[in-house]
Structures are given as structure tokens and as C-alpha cells.
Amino acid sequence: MIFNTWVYGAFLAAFFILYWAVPARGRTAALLLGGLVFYTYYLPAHTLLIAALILATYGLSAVISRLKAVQADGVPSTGFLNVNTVFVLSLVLCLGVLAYYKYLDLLAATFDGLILLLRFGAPYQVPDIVIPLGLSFFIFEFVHYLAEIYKGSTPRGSLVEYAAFGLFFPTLVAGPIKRFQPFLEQLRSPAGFRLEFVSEGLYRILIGLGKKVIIADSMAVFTGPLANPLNAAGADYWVAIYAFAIKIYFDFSGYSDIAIGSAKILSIQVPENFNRPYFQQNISAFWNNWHMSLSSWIKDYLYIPLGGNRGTFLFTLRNLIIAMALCGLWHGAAWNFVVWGLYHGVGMSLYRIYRKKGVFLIELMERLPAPLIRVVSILITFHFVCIGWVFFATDLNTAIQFFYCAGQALICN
């Protein structure tokens, strides 16, 4: 189901009534039920495969659960069956169902490329899949629980409880990404009804499709340029960049309040996801209050087992390109998203480098109106993040065509 959309809105209703009307020891079960009618609306044989995920890591998470105890008891791990054997399996699971279904075309249309200009060999068929609704979202929860049982940092929770942290159907489709233990300990303590839980979550989720429906949507009229570089000129190219930053924002944010209202409406709390990120004053304010529940998951899991800041200044630079390059591919199975994470990636990089490096300047801001100095800091931040947009926004060739096409209209005015 799409969240703007009449069917969620009398799914969302039911519910609500179903939710509330079952005793509290029934809820956790409710949501799981919830969780399969909302899925199974979008394409049945998909179900199948989130429930076997489902029950893969859990019954994964168990064994693991199982050898760390044996550990802890002084018993050494012999042979292949060891905890560290089988995380890694269990990452190798999501991961392949992830890069399966969301990157295969990616590597094949990578490999025909290399075979045309290599000419050599024959173009890779790649049977049609269509990718499961939200499956970057919940592959991400699933390797957070496995990755914080493997540091014996949450509890395992039931099977039910679990599904239902897989299947909670307000996040399931575009986040924002929950954490197991809170929302666990939310299931278990389950608060009462409130009707101020249901005002401030209809509010939200009537503040979420505005932004949506009114202000996201209203921008696809200026961000034609965007596609079609060629048929624009002059001030169109800056229309077009400002435009579809107020698109992706009102649009990721506005999915995101729905998520967090329909929660609310329920008494359950989800992470939240935005917080003024364009009137931040550098790239990595930017990053820690755009799609938060995302950038923090981005460190917890990649840019810190990567060693985050444990080393030279150069391995922490390292390990910021990498970690942003994975989040670009994570947002789209195209070579422009990978573009897009490095931009950020190096973009935070040099901030880095700017903090570190640049007392002098560092000294010299300093000296002017602090007012000057946040109106200033915020506008090169944004202006940053816009030109990035451009990569997100369309091809990598039509990203090019439209940099040296608005480059042109600059110099011609």
C-alpha cells in the first residue's frame, strides 16, 4: 500500500479500531497481522519472501545466541560451526537477497558495458524481477538485530515479537529504520490508549501528505531540466536544482511523518527522521539530521566497523568515502547514487579536513558577526547538498549534460 492513498487510509482505520479493541496481551500479534495484510496487498509472493527472512535470521540469531552462551561458559568454538561463522552467514543472506533483487541489473548492465567496449563475449541476460516493497528498509533492521545479538547487545525477543518488528507496517515501506530493543520494549509495556497519542498522530500524518501531496509533488512542474537539460536556459537549471530539493525533502519527510503518525495512533514511538537539515551549517550537520534513523545506521554499521576515526586522518577520510559511496548505493541501484555518495562522501572529507587543517581560516571566521557567519555557513551547505541533488536526481550522462549546459547558459549570460 502507498501511504497517500484512500486504500491505506481505510487500512489504517480498521486497524485502529482492530488494534484497540483486542486485549493488550493480543497487540503484538495484531501488528504482525497488520504487517502481512499491508504487504500482501502490494504483491503476495513477496510475503513469502519477507516471512522467510523472517524466520531464516531469527532462527540464525538463535544459533548464535546459543554459541555465545557455550562461549561464555568456557567452551571453545571448534570447527566451522562458530559464532563468527555464522553472523557472517547471516549477513551474506540479507546482503544476497538484497543485492539479488536490487542490484543484479546494476552488475549485469555493468558487465554488458565492460563487454561492449571490451568486444567481447555476450550481453548477460537478466530475468525480470521486480523488488519486494521496502527491502532496503527491512533488510537493514534484520542485519541490526543480527548484528546487536552478535554483540549480545539487545535480547532475541519471541518469533512473534520479532515479526512484528519486521513486519510493523507504518515503517515497513520507506523507514524510518527502528531498532529492535526500544521498540521491543514497547511490545512488552504496551501504553494505554490516548487521545492525545491520536491527535498529535492524525496531525502528523495530515502535516506528512501535505507535504506529499501539495508541496512535493507540486515541484515535478520545474524540475523538467533536470531530464531534459537540452531544452532549458538561463535561470531553468537553478529553478530545477532548488525545485527538486524541496521535492526530495517534502517527499522523504512527508512518507516519513505519515510513518511516525501512524505509529503515534497506536501508542508506539519511531525513531524520527528529519530536523531542519537544510539550515545546517556544514555538511556534517546536514547528514546527522537528514534521514537520521539512515545516517545513524550508516555509522553503527559501516563506517565504524570500517574503524570509523581509530587510525590516521587519512584511513577516518577513507572511511567516510566508503561509508557515503555504500549509502548513495543504497538509495538506488545505479551508478549516479554511487557518484552521489562519493560527492557527500569526499564533501565530508573536506569539512574534516577544514576542522583539522585550516586554523588559519578557522581563526579568520571567527573574527566576523557570528549571524554572518551561520547565514553564510548555511547557505554553502545548501548550496552543496543542491548541486549533489543533481546526481541523485536523474542518469549519470544526463547529470553531466546538464552541469556543462548550465555552465554554458552561465557564461553566455
Given for the second form:
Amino acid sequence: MIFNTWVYGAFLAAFFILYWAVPARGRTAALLLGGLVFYTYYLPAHTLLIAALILATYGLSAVISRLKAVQADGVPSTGFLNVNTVFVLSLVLCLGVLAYYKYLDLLAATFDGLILLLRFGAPYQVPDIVIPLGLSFFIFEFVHYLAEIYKGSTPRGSLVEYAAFGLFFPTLVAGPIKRFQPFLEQLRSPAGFRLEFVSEGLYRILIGLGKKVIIADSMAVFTGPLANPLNAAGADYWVAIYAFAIKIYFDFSGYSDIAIGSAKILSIQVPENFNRPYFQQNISAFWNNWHMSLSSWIKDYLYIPLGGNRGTFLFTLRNLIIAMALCGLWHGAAWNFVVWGLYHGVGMSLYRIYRKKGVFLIELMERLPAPLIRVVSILITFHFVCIGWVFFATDLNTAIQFFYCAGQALICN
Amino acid sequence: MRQKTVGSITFIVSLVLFFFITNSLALWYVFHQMGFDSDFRFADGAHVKSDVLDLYMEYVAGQGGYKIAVIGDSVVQGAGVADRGQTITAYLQDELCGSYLKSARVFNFGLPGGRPADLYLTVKKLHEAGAVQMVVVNISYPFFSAEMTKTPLLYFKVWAPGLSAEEKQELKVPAGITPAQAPQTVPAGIGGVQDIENNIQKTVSRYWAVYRFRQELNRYLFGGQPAVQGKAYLDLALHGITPDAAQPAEEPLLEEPLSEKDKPENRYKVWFSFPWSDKDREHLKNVFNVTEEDNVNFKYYRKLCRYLAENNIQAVIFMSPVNHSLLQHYGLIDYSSYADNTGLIEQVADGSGIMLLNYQEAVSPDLFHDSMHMLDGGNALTAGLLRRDLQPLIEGAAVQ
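Having gone through the form predicted alone, I am curious about the other one (the form predicted in complex with its partner chain); can you provide its structure?
Then the entire complex follows, led off by the chain already shown.
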């Protein structure tokens, strides 16, 4: 189901009644049932996939817990079956499913491109794959769960609780990416029906719908030059960039609002995803306030495991760039997304260099009036992000063409 | 805590009220903008969209008073007069309100070029919607001509969705005619998902006017979709491109040269004040010689009468006035066929127990624009006749 459809509205209304009609002890099962209906509606076959993944990851988490318990008892783990191997296997399973459904096409296209370049071998035939709805989101949630079980920092929960977490329909399609422990606590100590939660939830849903339908969808009228730069002139390029920046923010934050609001009317709190990202004064702050549930996931499960900032300054920059490139790839299976991620990685690295090495510049800046610095910083950050959106909005060739045409228009005018 | 609860209740109640109020306002505003509340008439001929006809019926159904729908072709629509207040229906309402039926509301369902099949389907739809208390059907003399029999249904796009395959074949509806679809806002789903969405969407549209009329509201309030308007403004500001220039001009329609009577300078003039071309005369030939059993138009006239009788619909059929002087002047009328045709039409109506009013000789030739479309005075006179002849029926219905 897609949020801005009438089917979702009808489903949510019906589920709301059902959820509050069942006794408190049955609500976790009701959530699971709701998730199954929600997911099955789109493509029944994919429900089997997500169900299988839930069972497999839960089973593997049980094995990890068991092995950890054995290890804690002082029995040394030997041979193939140890905590690390099982954890790696579980990650391979999750990321393998993600790679197969989402990235096989990109890999095959790249492979075919190389074959064409080297004039050697036969192109790879990609099977006709339909990407499961919300795949990137629920895989990341499963990975988070496995990692926390591996670290021993979260209870495993029952299978029904874990399945309700994995199939929680408000966040299933487009996040926010939840964390298991807070979710589990809410399942075990439910807040109960609260009228203010219902009104707050409805308010968020309405705001989200407004953002998506009234603002984001309208911006499509202005973004034409991003798809076809040759048919534009003068300020059209800037209009297109700003329009896309507005579109993507209102689209995604609108979706997040609907998700948060939908959860709220069930008295369940899910993480916020956006906090005025375009009003941040540097690119680091932008990422702390843009798609926050993903940013924190990337930090916890990619950047820190890569070494984070625990090594040399160059090592930190390397980690930053790798994490952001993978973050870009997560957004879409195409090279332009990788470039977009790298662009932000480089941006964040430059900012770190500025903070570490640009003491003279910082001192100079501090002599200027603070409101002026704030406004200029916001403008610079916003425009840096806006220019990056070109890579996000279109394929690499078109993006380059766009910059070329926009540059020409700027020089000629 | 108490404050929060009161705030929440206020918010939810405001939300519900907002939906109700905007719903009523949207409905009223769109109907008003479409002109339904001031002697509305279909100006687009066969290009009328099904949703406009549906909306008009919905509007009529929602009105109070004693409602009469006058159904017919361009004679009812008022093709001979410029002002919509000069149509038969406008005059009939004034006549009725000024005499024995103060609560009368008369609605113009004149479909320019409409054929008996169109009239039958209009009556059927009005009856199904329970929209009016009485229908007055106009039968014009050319309905059963050879030319019109070739295309017995003119309003393909309006009626095709509600027609059976058999009816479509009988009425020669071209294949592939589908109702105008609302713009697709939902991505195509998999496995029939779209059908469910469409059905819910239709249900929501039925009960929530703001959603149903979102395009019309945008058009009336902002002159179009606000974003598109914004783009047009930017194009003008940045490049000096006007919306007309941005859109490639449509290919000019290759229209036949206008006939004399339809030339702008001759519109709404009495028929003898301008010359009649060969084309005009040709158009009027052989219109009374084909009233036979196998004439599809006649078949639908029969069907119409049967439907009115079977459903006990309060109905009257009137044969609209004919400009005999013009037809005789150019030798275009064969009175033997004319008598046969009229007799057969009366016979079918009588057989179904429907009152038939024959006004074919009722209006003097100086009140016509052409052979059948009347000028202001002709419409007023016809409305007066209808007021007189409907009285027993309306009063009878009032007694019941």
C-alpha cells in the first residue's frame, strides 16, 4: 500500500478500530496481522519473502544468543559454529537478499558495460525482478536487530514481537528506520488509548498529506530541466534545482509524517526523521537532521564499525567517504546515487578539515556578526545540498549535461 | 491532562466540521460556477462531458420545489436565442410560478442535436436518480429523417459507459469509447490493486465534494492548477513566454463554410431576413419520409414511451413547432409523409398512455430563426402553451 492512496486511508481507519477493539494483550498480534494485510495487498509473493526473512533472522538471532550464552559460561567456541560466523552469515543473508533484489540490475548493467568496453564475453541476462516494497528499510531494521543481539545490548523478544516489529506497517514502506528495544518496550508497556495521541497523529497525517500532495507533487512542474537540460535556458536550471530540493524534502518528510502519525494514533512512538534540515549551518548538521533514522543507522552500523574517528584524521575521512558512498548506494541502485553519496562524503570531509585545520579562518569568521555568519552558513549549506540533488535526481550523463548547460547559461547571461 | 483532552476534542471536532463545511461550500460553489442555478443549458452540444451531465442531474436532484425536466434537442436548449433566459424552459418556469405552480422549478435538458436514444437515456437516468417530478419531452420533426438515422445516438461519450453491448451495437457507438478518466494519482499497482483504489476513490468522490471537484476548484479559484500557473508566471517573467506561445497552437479545425443562417451576422434573426443557401436547403430535404418500424430513431422513441409508461413517470411529450412557411417556400415538405409521421408518433404515445401535445402548427413563421428553432417570442409562446396544457396533469398529480 502506498500512503497517499484511499486504500491506505480506508485500511488505517479499519485497523484503528480493530486495534483499539482488541484487548491489550492481543494488540501485538493485531499489529502483526495489520502488517501482513498491508504487505500482502501489494504483492502476496513478497509477504512470503519478508515472512521467511523474519523467521530466518529471528532463528539466527536465537543461535547467536545461545552461542553467546555458551560463551559467557566460559565454554570456548571452536570450529565453524561460533558467534562471529553465525552473525556474518546472518548479515550475508540480509544483504544478499538486498543485493539480489535491488542491486543485481546495477551489477549486471555495469558488467555488461565492461563487456562492451573490453569486447569480450556475453552480456548477463537480468531476470525480471520486482523489488519488494520497503526492502531497503526492513533489511536495515533486521541488520540492526542482529547487530544488537550480537552485541548483547537488546532483548531478543518473542517471535510475534519481532515479527510485529518487522511488519509494523506505518514504517514498512519508507521508514523511519526503527530500533527494536524502544519498540519492544512500547509493545510490552502499551500506552493505551489516548485522545491527544489520536489528535496529534491525525494532525501529523494531514500535515504529511499536505506536504506530499499539495507541495511536493506540484514541484514536478518545475523540475523538467533536470530530466531534459537541453530544453531549458537561463534561470530554469536554478528553478529546477530549488524545486527538486523542495520536492524531495516535502515528499519524504511528508511520508515520514504520515508514518509517524499513523503510529501515533496507535499510541506507538517511532523516531522522528527530519528536523529543519535546510536551516542547518553546516553539512554535518544537515545530515544530523536529514533522514535522521538513516543517518544514525549509518553511523552506528557502518561508520563506527569501519573505525569511525578512532584512528588518524585521514582514516576518519576515509571512513566518512566510504559510509556516505554506501549511504548513497542505499538510496538507489545506480551510479549517480554513489556519486551523490561521495559528494556528501567529500563535503563532510572538507568540513572536518575546515574545523580541524582552518583555525585562522574560523577566528576570522568569528569577528563577523553572528547573525550574518549564521545566515551565510545556512545559505552555503543549503546550496551545497541543492547542487548535490542534481546527482540524486537524474542519471550521471544527464547530471553532467545539466551542469554543462547550467554553466553555459550562467556564463552567457 | 484535562487541557490536552479538551484541545484534542476541539481539534477533532474542528476537523470534522471543516470537512462538512468545505464539502457543502465546494458543492455550492462548483454548481454556481457551472451556471446550474441560473437557467443552465448545455452549450457544448455533443461535446458535453458525461461528468457535467451527471453533475447537472445531481444538482437537479438536490433542488426543492416541483421539478420539471424539459428534455429535447436544440429547440429546448434554445439554439435560436442568445440569452438563456429566453428559452422555453426559462419562460415555462416564469409562467408556472406566476400562475398555478409557485414552487415550479423547470430544468433545461436540451441536448443540441440530441436523438430519441439520447432523450430516452436522459429520461432513464433522471428517473433512476429520482431527480424530478415530471418530464416534458420534446419531439422535433427531423428526428426520424434518413440523415439522422445514420447516427441514432449523438452523445456517444456521455452515454457509452452505461450502455449494454447490444445497445452500443444498435446505436452504432464506435468501439473504444470510454468515459473520461480522472487523472491518475496512484501508481499502477499489481494484481488488481488499481481497481480497489479506483472503487474507493469513486466512493470518496461521491461523498466529498472538495476531492471530487479539485480540478474545477483549482480552475475557478486560481485559473488552473496553482503550480502550473506558477510555472506560466515564471516563464513569462524569465523568458517573456506567454502560456499560449509555450503551447503549440492546435491545428485549426477544417470546418465546412458556415451556412447563411449560422453566419454570426444572421444568428438569432428571423428566417426571412437573410438569404437561404443551397446548403441550408439541402439540410432540410427528405425529413418526413422515413418513419418506419426499422428506423432506429423511431425504435428508441417507442422505447422512450414504453419506459415512461412502465415506470409510471409523470410525463408529457410535445411535438415542437414547425416553420411551415419556410418549408413550403422551398418546396421541402411532403404533407402526406408529414401526416403519416405525425400520426404514427401520436399513435405510439397514445398506445403508451402518454399525453402528446402537438404544437407543430402553433407558432407563426415570423417567430422562427429557421425551420424549427424559435426566436424569443416563439419560445415564450410555446412555454405559454405548455403552461396551459400541463395544468390538468400537474394539478392531478398534486391532488394525488
